[in-house]
Amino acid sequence: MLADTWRERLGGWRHLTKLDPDRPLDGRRLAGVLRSGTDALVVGGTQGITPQAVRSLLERVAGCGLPVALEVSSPAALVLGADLYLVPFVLNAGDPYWLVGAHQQALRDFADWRDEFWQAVVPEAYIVLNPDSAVARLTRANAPLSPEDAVAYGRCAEGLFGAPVVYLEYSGCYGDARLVARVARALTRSRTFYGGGIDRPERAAEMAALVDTVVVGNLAHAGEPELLAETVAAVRSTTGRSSSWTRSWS
């Protein structure tokens, strides 16, 4: 079970910054991320993930004053050193390896499954919505989806799998706000994350009004660091959906 302190913190995170171990991140950009006001860092990516790359990035952000979550997107991404471990499974994957196979492999091969590790694990039910994204190609995702199909996947995540987080993934493009709103409204316990195409404050504000948590990735590696801080301010100024997640999963 997720430790109480992390349940409480995750329940309050509205803006997350995702850092990709496979993408360049110079000191200036990293400093901009750390002073942006983001609630937490997520280390994760789809391509070129190696234990060495993940470990190197975790070491760079260790002691930065922000919570650090590691998204275990493949068995190669599973290394110790994070505060929280977000474990995704792709509901609309055409390749079942990404629904449960990768997780079984990690459980088989990773020897350090201590109680304190499990207390920091949070399952993420991914719904991949951009068919041209790297994650869609990797998982052979059934995408795009109609709003009705996306809502049904969200209800499966919450009602059948008990997922604390449902992640609406539009990586590589900006998403359909109407679809995002419909999925978020259908969920009463799972926390809704949105990621994809947040490249300016207006987009951050639009999605922040619909979901619980907005994830920004590309701005950490490209563009001016000040723009990332502007997305944080935009999210802070927006009231998100009324989530009962902290209470329901306590």
Ligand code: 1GP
Given for the second form:
Amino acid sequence: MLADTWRERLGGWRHLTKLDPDRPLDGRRLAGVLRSGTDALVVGGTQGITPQAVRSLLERVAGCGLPVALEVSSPAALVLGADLYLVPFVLNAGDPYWLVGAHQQALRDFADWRDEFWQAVVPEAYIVLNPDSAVARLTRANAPLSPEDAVAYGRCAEGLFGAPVVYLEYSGCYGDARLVARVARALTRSRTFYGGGIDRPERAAEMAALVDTVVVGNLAHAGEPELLAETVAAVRSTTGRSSSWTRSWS
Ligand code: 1GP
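Shown: the form predicted alone; wanted: the form predicted together with the ligand:
Once more the chain from above appears, this time first in line as the rest of the complex follows.
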């Protein structure tokens, strides 16, 4: 499979399950994730990320039948072995290290990586919206944001940086649907991801109707496996928005 094809496929993914290398995931829950119908797995987290933890989770899900995207959230998460590499940069980070510094550090150490790697890289412009989340604390995010400020960050992502993905990150809490709708409506070329607090199908359906892709994290680790499958079904029951992914990025 060519790496480009994975990037094209991302344009059709509506439900992603994010697995955290630093959190336990027993066999029953992993089996539940794999049969949930989710479009792809994202391996990523904020705390306790080490190359060993990332490699171990990648090895666990290798050959599982689902595409695996590694979210390279810090230099320590930069490990080969995924189908795609989602690279976040936090637009509203108070510490510029998370806007570009971590990336510069990682690429200084891995400067000899091949073209095939770059063919599998998808930058993600993060807008961190839950001030109590680990990612907000780590990045010293300027959050919460007014809808106007969030929309403006979205416009920076799409219009100035040409970001293929704008990720509205409420990690750990359910977001403000009106703010999410306003940012998503303002974007026409970037694909809009929503993540945070999706713990039941109703919430999955509400956000899926507003954005391109819904990301579910905590539920995969802590919820009943059947509930994750219900969020997938709920996402499938919506049509969502339509960004011009295939023209603009793949
Ligand atoms: C976290 O956006 C994801 O990066 C998912 O959030 O864990 O709250 O589902 P939750």
